[in-house]
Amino acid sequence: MTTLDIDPTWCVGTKAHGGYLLSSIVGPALDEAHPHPMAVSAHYLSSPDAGSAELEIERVRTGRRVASSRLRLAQNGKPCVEVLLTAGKYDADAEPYWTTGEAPVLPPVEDCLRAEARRRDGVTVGFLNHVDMRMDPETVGYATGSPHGKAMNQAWLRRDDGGDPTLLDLLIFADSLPPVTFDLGLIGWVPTVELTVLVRGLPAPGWCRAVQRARLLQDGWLDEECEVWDSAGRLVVQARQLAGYRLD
């Protein structure tokens, strides 16, 4: 058991950002032989507040190429996040043997809109003090009351300090774009129930591009699929989550 201090500057309102939590939980479970998160599946049971939390790391299996771990985050004895992690070691020089799909086409960074940490309703989206997110103007019609109805958004992403992205940063980027429900005119909280992130390789230095879409909203539940591409045009993250929404 180890102690994890949840930084209040990463919170959305009073609750910790899901991607930040995932990165913070996974980091301590990596080791020299298996330094790279490859597949991460998280179930969010309750939303922890800023402050001290307890992290339990259980190594389930250590193999030649990958290690599997079960991670549990609790606060004041209440379970908050359960994570299954597969970690290994990627080759920095690896090139795709076969691939399909292309990175999203975005306007130049300087023509995109920076997402601000302070919202009009007074809620502080703290993680945006750490993530520089530049939204494609074509996907933020909801900000002016004119959502496009496509359940899609896309943006440039990088660390706010301008540093090159790490694999743990990619876990944060995978959960950084605004909910796709905003583009349907549903401006409200979209709590994540489960998030799976596949980290596909080491990211090149510089800005990343991300696109997020939904396929189905039904009965108060939706899916969100997110892809993150690095500055070299390589797919470095595939993520999917199940989340809730409300029509009122």
Contents of the next structure:
Protein chains: 2
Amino acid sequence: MTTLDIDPTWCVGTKAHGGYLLSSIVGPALDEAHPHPMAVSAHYLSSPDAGSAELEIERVRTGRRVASSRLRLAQNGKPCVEVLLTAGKYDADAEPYWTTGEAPVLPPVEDCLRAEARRRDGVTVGFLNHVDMRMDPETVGYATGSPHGKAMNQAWLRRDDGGDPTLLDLLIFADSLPPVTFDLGLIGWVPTVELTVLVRGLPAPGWCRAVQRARLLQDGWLDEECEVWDSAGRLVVQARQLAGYRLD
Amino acid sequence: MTTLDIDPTWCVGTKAHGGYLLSSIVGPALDEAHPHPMAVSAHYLSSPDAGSAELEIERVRTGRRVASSRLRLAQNGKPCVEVLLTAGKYDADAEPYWTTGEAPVLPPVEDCLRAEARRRDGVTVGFLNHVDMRMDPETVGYATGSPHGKAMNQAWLRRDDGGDPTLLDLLIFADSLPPVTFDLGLIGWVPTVELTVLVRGLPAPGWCRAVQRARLLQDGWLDEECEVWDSAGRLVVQARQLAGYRLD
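Switch from the form predicted on its own, shown above, to the form predicted in complex with a further copy of the same chain and output its structure.
Whole complex next, starting from this chain.
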């Protein structure tokens, strides 16, 4: 059992950001032979507060190419996040053998809107102190009462300290964009139940681009699909979550 | 600890089918208040053989809307599959609040090709005794040396006994289509490392349609995205796996 210290500057209100949690849980489970998270599946049970939490790491299998672990975060004995991790080692020079799809097209960074950590309702969205996220203006119409109604948004992302993205940063970026429900005019809390992130390769230095979409809102549940592309135009993350929404 | 008896008639060669395993692992973890698997994340460590295996079920949290469990399948003490499950209860009459995308367009069932359990190389693909899968002829060109090169395939699916699909059947269907690598002319084993299935609602009676696609083959790894649509044209499954491929 390891102690994880949840940094209050990453919290949204009093609760830890989901992507920050994922990154913090996965980091200690990596090793020299398996330094790269490849597939990370998280089921979120309850949101821990800033402060001390208990991280349990169990290496289940160490194979030739990949190692798999079960990870559990609890706070004061209450389970918060359950994670399965498969990690391995990517070749930094790998080229796509076959691919489809295109990187999202965004206005230049300087024409996009930085997402502010201080919301107008006074809540601090702490992770935005650490993540410099520049939203495509067309996809944040909800902020001025004109959502564009496509259940889609997109943004440029980088570390606020200007550093190049790491694979653990990608786990954060995969859960950074606002809920796509906002783009449908539904301004309510969208709690993540499950989030799986496939990290597909090592990101090039510089700004990443992310695009997030939903396919189906039904019965109080929606999917949110997030792709992250690096500055070289490579797909580096495929993530999908199941989250709740409310109409009232 | 429960004993799971892996049925040899579901095996591919001597190894249990991944979707059958998932369905068999998840079934015993459901209860009356949470009868529907909503999000299932599986990391496959080693393939069990037919026969007896040990299933460990741990309910981690029981909430108002959902219950979450950790599930582990092992055989002779060797870990085989690690699963996280979030289950709840869907409204059978739920209508989409918002949706995008279209059900795959396939030729009529009678013009599609039934996938045979007995392969030409003599291996038995046992699950095809239980799943009646009719492939779109255009997407099985690889069988006659003419793959169509789109990393895509699609099929009609139902239970071989003619019964209506259950939610557990959907977990099987989500892992039933041939590897999309075949459609690129890569005829090799494609072991699943991780598979997450979102079940989005209760399927209507009758044939389901499934479509499977890849976005990126790189560095020996590919994603396979599988959508399953029910006979009423509703999206009922969104699944994605990370799997390995070899060029030789």
